[in-house]
Amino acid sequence: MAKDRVVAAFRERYGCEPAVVAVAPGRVNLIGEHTDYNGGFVFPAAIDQELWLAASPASQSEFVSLELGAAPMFDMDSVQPGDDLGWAAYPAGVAWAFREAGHRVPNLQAVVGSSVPIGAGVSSSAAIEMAFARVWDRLLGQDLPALDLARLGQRSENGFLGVQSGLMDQMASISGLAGHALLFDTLASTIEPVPLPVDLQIVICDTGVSRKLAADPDVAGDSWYNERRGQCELVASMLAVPNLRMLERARLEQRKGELPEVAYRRARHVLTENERCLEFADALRRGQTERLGPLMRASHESLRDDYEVTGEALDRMVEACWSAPGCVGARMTGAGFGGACVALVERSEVAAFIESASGAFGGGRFVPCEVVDGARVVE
């Protein structure tokens, strides 16, 4: 079990039990793929792919990953944004938020040991975050709302990691409910949790193709991310919008000779998804699972054309996925250029699926997932 593996680490290297235990999932998203930041809706469910944490308050901070070792010490109190922490630097913006945010955190010695996919789309970066933040607040008794350990979990990566993303991750991985998707709207930062069929699960097929080594040649490391960000604010600024949730379509089509083609089209695949998005969750509150296949396939084929977040080996693994034994519907999911698809397919038909849609991709890796609740500490 991971957990006893990593408090047995925690005790072989520190010599002593740890004060907290905390454990937070990654998440996968069904659909509403970059709509987050622009207020949009998104549909993320928390799964079985988890972050352990043991940690224990010190007079210095010492991480060690039993996955990616150890990390650079540090202290709380100094910690800035640019200081060279390795993948420390996650759980240090989160120290750093709670800072910023009037709270001041201890030092830890932690072990971490994680199941969560690096690279594959599934948010390894916010169970880390939301595990550290569980354990802050324990540490703290502050019992801080889900919903504010989340946007300083987003404050760490906005402010300290210098990624602008939106608040999804975060609250996938620390709101979820085992058995049931998140309807997020993230402008009004309300959740409905919407049941997932029983006879359906979610797989995970990820490539084994990094983001980084995917990403748009044209555009240097992973700044095409906020480069895409950049794009949707144009258009919400020229149209005289607080953001692209507050945008009709039809408005959008009105004044489309205004706007810079490509400009346009990140905005056009941002409608159409956040109508997707509560279609699906409609399709799902009504038993109507046919519905469902149609729906992911289009936001797919948006994120490859109109925000061209998918790339060559997305294209082919979601193309396996749709012609792959009991599939129901596919797509990719995360950030895109690289990583993995989601696919929600027929419990009977899961072994039958994977070997189709391993040997069409030509290898590729697939994890059949289990829906979660979110971070929490462990008693």
Ligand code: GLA
Second form
Amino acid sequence: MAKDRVVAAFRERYGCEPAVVAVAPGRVNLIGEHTDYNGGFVFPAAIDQELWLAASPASQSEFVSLELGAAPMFDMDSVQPGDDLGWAAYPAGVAWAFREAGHRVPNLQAVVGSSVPIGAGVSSSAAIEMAFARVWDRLLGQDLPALDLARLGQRSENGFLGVQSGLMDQMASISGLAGHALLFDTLASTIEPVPLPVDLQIVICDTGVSRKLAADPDVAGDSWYNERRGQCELVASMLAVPNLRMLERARLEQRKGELPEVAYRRARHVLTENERCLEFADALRRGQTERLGPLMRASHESLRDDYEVTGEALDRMVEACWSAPGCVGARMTGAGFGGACVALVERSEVAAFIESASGAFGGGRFVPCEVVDGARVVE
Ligand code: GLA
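Can you give me the structure for the form predicted together with alpha-D-galactopyranose (GLA), which would complement the form predicted on its own we have just seen?
All chains and molecules follow, beginning with the one already shown.
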């Protein structure tokens, strides 16, 4: 078990027991993509690809990953955005966000071990952020609400790592509920857990193409993501609404002629995706699983044609899924440009589904998942 490996590695390195142990899951988003930074709806679930963290307060910070190795030592009090910390930038950014919010967090010696694949669109970054957030919250004795800890993770992404991401990943990782997907209204900051049918299984269908590598080569790093966000904000400001959630479909169509064509399509994706997300939750509540597939397909097509964040590998993967046995629905999941598709598959057909989809795609990595509880300190 991953927990035992991480605790044993901690003991071996530091010769003592860790003061705190925490676990945080990755997440998969079933529908509602690129809506969270527009005040919209998302529908993620926490999955049993998890990150374990064993830590104790120390005079200097030293973070060791069982997969990525040791990061350079540093002092948490002096970290600043732009520091070259390797993978330790993720926890360091959370410490920075705590500090910005007025909480001085202690340095830690820490060991992490993770089964959350990196660059696959299942948010390994949110998992590491929320594990450290839980540990520091415990050591500070604050007991902050999950929403506040999620916002510290988002603050780190925006202000420390420079990606203008929304709140979905951190909320899914910290608020996950076993057996449920979370309908998260990002404007009201409310979550409604909706049970998933027990006879369906989530399968992550990873293209193996890492997101950064697959992104538009003309745009460095993750800035294509920030560019999409900018296009949404442009439409909101031109049509005088605080965000695209407040924009009605009819009004977008009326004013279409005034908008740059690309920005219009970006906004159309966001508005139609919000509708699909609500319909998806409604179908699940009513047990109408036959409605799920068409909604997932329409979501993928809108991300491909209007938002333009799928790419060749994801399009081929989703088509391989759509024609595989037992597939109830499939679409790309996460930010896009490489990474994974999510498929909902009849449990009894999962093996046949994987064989068919991997054959048609020509490889890929297929991970059947269970839906688990969110990030927590483990006693
Ligand atoms: C990334 C971001 C999220 C969200 C998705 C797209 O995962 O971190 O906030 O915007 O992309 O839905």
